[in-house]
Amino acid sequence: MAKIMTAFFSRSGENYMVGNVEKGSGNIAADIISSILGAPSYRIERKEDYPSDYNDCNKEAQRERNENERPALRSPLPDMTGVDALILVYPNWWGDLPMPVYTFLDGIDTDGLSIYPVCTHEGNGLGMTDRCIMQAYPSAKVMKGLALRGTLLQNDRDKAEAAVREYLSKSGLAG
């Protein structure tokens, strides 16, 4: 049986389509990947936050997505002795992943690692996403992912419970 860590970016404060939120939709998926499998769990999070309102948190992750920077993160990186399979929850940001998920995997050991990749998004699904993380990390297996709108997550927690566990099912990370 595989070691499964689930690692999850995530923000709170004013989202697209949803609004202002307390709980961010990678948060809420990642809890029920959890709940479900019992695995640990670590949260990417950028050292400083992101600005809460929308608009200006698109600014500031734009800029940092065009200087190809890498954020530090707030909390050290998980120990991943012995985990062969991470599933990776992230928001679809312009058809990639936020920078603070890459400053995550450039930290840890990929080499043979299978990536599952869990996108939040309203409407452009994995985008390249999954392509992303190929391209940059090719020692990695990255396996077939699962989009979750982040309206569902927000508002019909039953439903996208269903969803996950049927992907995690279908990916033989659950009965």
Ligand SMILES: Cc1cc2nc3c(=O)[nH]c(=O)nc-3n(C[C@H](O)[C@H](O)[C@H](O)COP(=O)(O)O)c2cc1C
Given for the second form:
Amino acid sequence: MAKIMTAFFSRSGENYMVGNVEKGSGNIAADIISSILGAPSYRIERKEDYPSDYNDCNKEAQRERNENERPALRSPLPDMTGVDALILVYPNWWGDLPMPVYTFLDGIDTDGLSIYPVCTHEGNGLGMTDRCIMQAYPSAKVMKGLALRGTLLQNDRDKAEAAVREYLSKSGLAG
Ligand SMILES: Cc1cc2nc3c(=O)[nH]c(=O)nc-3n(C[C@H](O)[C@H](O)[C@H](O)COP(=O)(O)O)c2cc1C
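Output the form predicted in complex with the named molecule next; the form predicted alone has already been displayed.
Then the entire complex follows, led off by the chain already shown.
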């Protein structure tokens, strides 16, 4: 059985369609994954929080992306010794990953690592995110991903949990 770890980036505050949320949608997805697998989970957090206001966050995230920044993370990188499967949870931001997720992936050994992309979104699904990971980390094995709407995670946990369960089981990560 593969040694599995989850890493997630998720933002609380004001977001598209869901209003002001205490817990980001990807955080809810990561909680569901942990409750099913019991695998360790690492939170990818930008050292300096993004603004809670949706429009201000958009501006800041857009600037960071245009400049291809690698923002500093709040917590030290996790020990990934022996981990061969990484479930990576992140939101779709203009079809791409938030830049702190690149900071995280740059900092770990992705060589031969199987990455399972789990992308929260509000209409654009995985977008280009799985291909972005493949391009940036060609020696990783990017597996079939799962797209989950933030509104589903916020409003219907049972349905979201069923979708996550089905994905983990089809991917061979859960029985
Ligand atoms: C900066 C920014 C850019 C976004 N761009 C997209 C997008 O291009 N397509 C999409 O479907 N959703 C987009 N969204 C919506 C998020 O993907 C969606 O709200 C997601 O569920 C957020 O996950 P989180 O609560 O874990 O951060 C964007 C949100 C933000 C804040």
